[in-house]
Amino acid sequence: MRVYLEAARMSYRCYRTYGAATLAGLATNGFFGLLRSSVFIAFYEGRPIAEGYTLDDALTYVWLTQGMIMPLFLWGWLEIADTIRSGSIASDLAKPLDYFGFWLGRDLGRAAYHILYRWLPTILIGLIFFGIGLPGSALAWLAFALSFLLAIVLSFCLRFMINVVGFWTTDVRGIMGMVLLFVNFLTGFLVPLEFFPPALRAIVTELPFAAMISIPNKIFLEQAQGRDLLLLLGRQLFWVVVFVGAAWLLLRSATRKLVVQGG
């Protein structure tokens, strides 16, 4: 475990060196948060509630999803694919450690940095400009923290598998672009899944994409209590187990016969 904890620590320190990029990204998050908030404010004129969401709920949802962009890192992560293309993955696989666990440790260290320096400041912007709501109990905060962690692990598994496809294609940018189309809609990033037509909503809420953004947001907004809360967390845990197993099997298949590209 010490090796993986050290990988997480070094990844955290690595991202700390990019202070200017963090500030630029935070400014971008804030701008689009203001833009999305304006759209919802216009949408709620003349109506107090829509699909169970008040305007305050919708604004909280906006800033929470804006804050989750970097901790989840769903958009454009290609570090493993780059090592496959360069051939340096051969030395990584030769190291006496679990390859999946090593990269998961690195990603959790990165996520810890982005929670502190991107998620938290984004939430503060929402509090200052719109007075967004926060969970009202320690239990709700604890449930959200667990849900957020499961969402990050699930996000990593998805990104890991897309990158590992590079063993067969050598370039996964096209695949990553297609996945983005699903991520933006099916996770509930753009609008809550409750806003979808009933027939479509019944499907998308059961997919693993919902466990990345929609479920953590529902828990943060305290829209699930007691048994319903446990069911949401259980659904997330189920998809994490499935995706970890799928990522491990895909990696095993990819490395069964390795041809190094470019080295």
Partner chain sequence: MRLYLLLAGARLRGQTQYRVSFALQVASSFTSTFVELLALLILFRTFSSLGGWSVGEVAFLYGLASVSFALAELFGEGLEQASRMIREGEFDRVLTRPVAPLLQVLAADIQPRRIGRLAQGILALALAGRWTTIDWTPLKAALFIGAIASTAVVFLTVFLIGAAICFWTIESSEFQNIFTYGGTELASNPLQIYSRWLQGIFLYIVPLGLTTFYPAAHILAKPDPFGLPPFTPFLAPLVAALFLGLGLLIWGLGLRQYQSTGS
Contents of the next structure:
Amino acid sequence: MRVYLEAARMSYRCYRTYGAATLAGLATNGFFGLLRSSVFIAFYEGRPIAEGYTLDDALTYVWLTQGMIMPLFLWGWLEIADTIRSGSIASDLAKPLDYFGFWLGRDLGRAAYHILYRWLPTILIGLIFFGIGLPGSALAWLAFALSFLLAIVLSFCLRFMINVVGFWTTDVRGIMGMVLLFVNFLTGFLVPLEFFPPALRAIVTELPFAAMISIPNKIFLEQAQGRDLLLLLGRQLFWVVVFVGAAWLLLRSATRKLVVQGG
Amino acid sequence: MRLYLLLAGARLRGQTQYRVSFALQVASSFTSTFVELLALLILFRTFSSLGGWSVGEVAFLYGLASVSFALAELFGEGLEQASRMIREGEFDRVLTRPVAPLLQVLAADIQPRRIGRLAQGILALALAGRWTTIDWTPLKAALFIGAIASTAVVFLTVFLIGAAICFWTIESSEFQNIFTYGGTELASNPLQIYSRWLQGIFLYIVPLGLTTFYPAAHILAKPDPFGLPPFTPFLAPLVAALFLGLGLLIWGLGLRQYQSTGS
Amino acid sequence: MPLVHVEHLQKRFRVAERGGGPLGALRRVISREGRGVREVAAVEDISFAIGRGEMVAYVGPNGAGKSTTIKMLTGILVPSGGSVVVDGLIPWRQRTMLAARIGVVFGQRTQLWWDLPLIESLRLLRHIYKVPEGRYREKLARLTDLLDLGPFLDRPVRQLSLGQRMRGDLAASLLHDPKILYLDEPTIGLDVVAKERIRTFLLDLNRREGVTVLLTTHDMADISRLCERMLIIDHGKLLYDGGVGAIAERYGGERRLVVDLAEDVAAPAVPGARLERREGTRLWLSFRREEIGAPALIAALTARYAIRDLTLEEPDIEAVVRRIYEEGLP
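Form predicted on its own done, so how does the form predicted together with its partner chain look?
Starting with the chain above, the whole complex follows.
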């Protein structure tokens, strides 16, 4: 266990050294938050509520999702694919630790950094300039924290699997771009899923992508209480189990391929 | 010009060796931008107008901005590579050749995968054509072409300034995203929905408002929310040329800076 | 009038210090505080002149200011003080004009198009340097012959061996008949055969066409084979400007044998070699070619001690400079 914690700490420290990039990234997140907020404010003109969202809800959603971009790291991540290409993966796999767990540890360390230096400041900007709403109770915060963590693990599993596909094709970059940008839409990042046409919405809410952004967002907005809240968390947990299992299986057949063909 | 074609052609021929990847990249460029358009259309399902503009009118503005940005990206890729060239010392080589450095940098890379965004912009314009009734006149057609060219030049100049800034500091290169990706996002919506200072920046500093919003408003016969002179829409080419001049000046200064510090 | 004329050349850089995480970056943005700036002189005060047709080695340890000087000679960098004139031009002011008259080869960075066949890179360079078609064909045929490019002209550059690529790079930098050729580590990473091939070509080029060559290298063999004159710089100052012979004879002949002994020996000694350094069972022995040959030394060693491993090191310029400091100039 210690080694995974250590991996997380190392990765956290590593990201800390990119101070200026963090600042520029925050400015970009903030700017896009501003643009998206302006669009919602203009849309809501003379209309108090739409699809269950008040303007305040919509703005909260904007700043929350802007803040989640970096912790979820949905914009492409090819570290493992790069080690496959360079061949250094062979020695990584030979190390006496769980490969998946090692990278998960690293990714959680990275996410911790991004929560502290990207999510938190972004939420603060939203709070100060747009008066966004925050969860009102400790329980709601706790539920959100849990949901956020599950979303990060889920996002990691997805990225991990795309990277591992690198064992079979050299085209991971293209696949990553394709999948993740589609994910952008299906997670409810670009528009809350509640605004989708009913037929499309019925499908999209059943997909695992909803568990990455839409569900944490609903919980942050306190749109679900009691049994509903538990159901949402249960749904996320279900997908985490499925994704972790799938990632394991994929990694196993990839390692077998490596052993048989020598990469 | 001939030399540019030769150099860019060489770069293209080099790229075609990775053809599979190329198809995927075009596809991912298309989907990534297509979902943005989709998100906009979904919001218009719930809301009827954005700052007094209908879905077709916004789609027109959006298409105009997208097509221009795609063109700028297509030809400005080399500028985006400038920071890498400077960091890795490749720029020294540029300076040992008897050809203008800017030409060499522009020709260093060309990205045909950007036609994904171009296709998506054309799609938006086609939808706009169905949903609006534009009273086309030769003057409006000329204004339309002029607006696209001018906007593309403004975006190219942003890339150029971004590249020039790399001569001073490589740290700030991420800020450029605010004016490029942020700029298209902003230019895709009617200007009046933004706060005053944002309008000011994008009218008078990075004049995207003058090259997209004003020509589009004129073509669509929408009222001018800012009460600028009636010839304002036709200033686009002049404004773009002035901005380009500013960009070239900064590039020249940057080059001087590079020659005195060697990055 | 010498081809290259450098007088009291100077180049200072300001170096900013970084670090401190996101908060440090923020601090640097909003205040000048904590933005430690040091001034570093890469080139302090250098003067020399190179005549037409000379072949000069420009050497010194890493960070001595070699590449900064070359960059000022080619117009990439503007000097902070002193003057440079190359072929009657001031490089930084008339950079483009000068560029057509010089050739530059950076040993570790190719100027060829990575994904294209070598011949296409040469064709592009012909357009960049505006070489007339007839002249280009003639030149290409000659260089293909001399550098034996034929077998790989049609192969993408990324598939070439290091030696082939270097030959391609040399051809690329000579297409436009430069008057002066700057070579930065042209033999780095090459095997002995490939090195020799490049050296022969350069000698021939210099003798037959009178191309002036300024060469930076770490390889003493490059220098003694190619040049009659050498400039040694260190810490941005000229340490030596004179014949190669004296330096090579005095310091360059010294080679070094690194020996790993199987067991600890109290006071190891071998006739003909000097014990330079010792760390546990590892010994550094320096010896001179004319006093004892490597085989004889190794034989003498193995006769006395149990040896686990041996490495023979050829003299490099670092060692020469070190010894100049230790023993003074000849």
